[in-house]
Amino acid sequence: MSTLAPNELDHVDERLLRTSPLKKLLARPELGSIVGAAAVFVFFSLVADSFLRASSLGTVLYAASTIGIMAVPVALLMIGGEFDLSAGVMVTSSALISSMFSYQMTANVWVGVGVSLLVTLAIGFFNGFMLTRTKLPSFIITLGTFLMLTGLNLGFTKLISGTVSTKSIADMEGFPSARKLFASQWTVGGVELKVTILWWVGLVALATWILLRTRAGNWIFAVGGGADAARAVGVPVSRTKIGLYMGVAFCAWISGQHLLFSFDVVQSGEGVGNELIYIIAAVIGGCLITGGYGSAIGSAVGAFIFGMTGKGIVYAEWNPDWFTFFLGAMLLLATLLNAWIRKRVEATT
């Protein structure tokens, strides 16, 4: 086994240097969020007796999955250097389109579900296309989309239904099969688990594979690190960003169908403000606001922290008047712990 002298080591390409598995683990973006999730879990295990019950696990996972399904594509979009402020309202728009089209135009809900998919993907394409063509910040583009969708949701719902909610489609053909796909549940060991958990896990696995094993993943990191530099080496920047926005739209469609087939009807004002929750979950999970850094697994951990915090407050039987205060404090502490762990790791590697 040969060793290199110090003067020889200076001339070795750093890409050829071997990195220990421990250093690779410490460099993962989701490490800080995992420590934060452990801290939140221990905290609520101590202050809320019912938090550790098996039945509580299903409730926490369900709450985390409804956030996590959207946090995954939002994390990829942030790694690509962009935001989507219309993500929360887009979920409601998708559900409204499925419900109203099915009720007004057809006797089978699957037709409405298909139309909703096409329209929602078109909204995502619109966001990406406008961003790449106008060069305006994604904050402005998606804020405009957010306002337009908010108005369309309320306007069309009142115009067609006469109220702020849609008509029930529970008795229509195709509803049971659609509900099975988007809003079913099953019992494992006495714990009720919702199908959204499977959607969430599948999306995390797919996004992780795309980021780490495909050329598209390299493109996402490249455009987030620097669009001009990425374009100079042949990365299709516009196509990558449009694809990321359409990914957000696809997951908004999944979340919207779950919303519709869980409750049969949809309120037109739902979804406002959820876009910030998705972004915060991605940030807690290690995604940088500046782009070029993050992971899908981290977004899942961030969503899990949200789920534990939201339900942990209920299990602790704290005064609901202080709900948002405790929720904000717990999330702030988790984020600060995440940042502290990351700085410590960077200082030792």
Second form
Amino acid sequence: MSTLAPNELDHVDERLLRTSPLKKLLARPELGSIVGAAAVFVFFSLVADSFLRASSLGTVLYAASTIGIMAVPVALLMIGGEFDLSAGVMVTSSALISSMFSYQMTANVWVGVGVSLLVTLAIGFFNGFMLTRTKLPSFIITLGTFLMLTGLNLGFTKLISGTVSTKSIADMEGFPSARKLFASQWTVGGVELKVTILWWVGLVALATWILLRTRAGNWIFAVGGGADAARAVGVPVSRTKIGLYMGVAFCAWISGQHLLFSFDVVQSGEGVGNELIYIIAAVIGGCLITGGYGSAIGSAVGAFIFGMTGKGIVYAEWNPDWFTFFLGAMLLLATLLNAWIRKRVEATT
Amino acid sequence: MTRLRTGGVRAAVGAVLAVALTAALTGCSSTGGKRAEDARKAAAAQGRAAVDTPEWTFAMVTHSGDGDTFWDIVQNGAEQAAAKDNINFLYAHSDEAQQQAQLIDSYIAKGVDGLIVTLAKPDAMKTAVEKAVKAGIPVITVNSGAEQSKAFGALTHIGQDETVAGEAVGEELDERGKKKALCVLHEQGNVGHEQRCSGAKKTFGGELQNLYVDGTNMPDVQASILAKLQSDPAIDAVVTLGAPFADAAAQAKKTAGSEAEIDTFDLNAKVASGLSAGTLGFAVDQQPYLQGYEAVDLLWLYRYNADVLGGGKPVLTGPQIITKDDAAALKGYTERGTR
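Mind giving me the form predicted together with its partner chain, seeing as the form predicted on its own was just shown?
Shown next: the complete complex, the earlier chain at its head.
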């Protein structure tokens, strides 16, 4: 589609060719998922009357945000070429630590929240440190962490609280202000919006800025594309990977605090299986499982597709016996559409 | 930088400890927390053996998943009865039928003096239970499997009939003048859950719909119930099948601006205070504490005195409908994990 004549083209370096803004847009990793999201949106708008209501949108956004907050760091980690299977349970761990520390020490709730941040970051550091030190695949390392955390969540809660859920901390000092930060909601034009949506948007913006505008962003793409090559050109591979795991831990902390302050009691067995949902959201959003390619915005779109599908089925009032089937089929379709568009785009550029 | 300085790690660990300690010393809450609980517990008595029978070993194998609040209460009941009856009490659980059967086998091999099992997946347990009976080990079934218990050779069954419990819910909803109810199932494929909802459907005069939610993901539970309430404003009652989900339903109701009444199966401290405050309508309690306590106690009675309870029929522990009036009296018991 170039204006240059074919013979001229032979002498020009292909990297110096100007690409049109449209093509630039088409080459973005999240494009396929955006088309997929639009398709899911249109689909449910047609089959479910209540889907298009403003209040429904608030619900869909809330469901998407609770997945999306975790999908952002998981996507970054995946671009960096690694997995974290402990992400789902880490959210529960983080909530449990805040709750139990505050309760057992009869401390101001904010103290528990702070301790939880430190401990959760330490878990993320442990993942990254073990990975870079042992050179074992992240699958093994984080599977180990996942199992250990599952056991610790249960064991510690039972040991300390005597039951498998924590005690209510709703009557303790600092609870109202912490709830405001992590689990409040406000009304905009008749729509109830949860504060997690703000956290989500903020995290996506921050992650996008890191990926596209900072040196750390280049490092992330470099270690995901090829760790040895990256190390050879001076990228601090270990530090980047540890940082990515700590990013996952930080977001797990935010999600965990949301869990704690919206329900004020935490069940110790929760969170198992959610790590896959985060990974799926990132993959739908255009992250390659092999690393080196993807975007934070894509992960947000992936989470949004998840939110729309999960709640859209409820709005459409389909027979619930088939719930998971529909969910699986929708996800597969969205991902296929995503892959198809990417292939078309790659073929024309 | 391929290698990290260990000094950095040590500093990080030190920082965590330092913050935790300073936090514990300075930022105290004057309300709630462990201190308030200790004050409540100060006068509570500790269980001690009240009999001088030999120390028999009883084992309990349930189909509980990890971290289930309900089974925690069952276990509490069994342990307290065991302490009183001078019993060495063993507990194991698995939500996989095959593994549950293997656990029973290993206790038979160990030569325990009594077995307590749940028959949530009766066919898979048949061989194991019959093997125990053949080996001369008295078996009591609890919670689920009322129909199969006798045929497998168990002494008696202690539990709630899930269909009967569901029917009680349907009747209670009728009494409260409800027209359209939602039954929230948090484990797809759980037979007991299906029985509860279909039981309720049978006796309920209005319309009852099922809603499946992902029980391990609380925000998703809340969002799903919220979506349902928004799409159908005619729903005037939401029934959750486990105590922790009642709170999620109550919050969904608040956000949706719905008038629906939230009702639930099972109790916990939060449900008790919700009932007192009027945010919840009623709770159906099957008294899990009793299921554990009675099972151990009846095994002891059988060993000691060859007593059997129930006369060949299941001994029912529920359903007990708990409303605002009863909730205040039960709150203390829910907080200590026995109701």
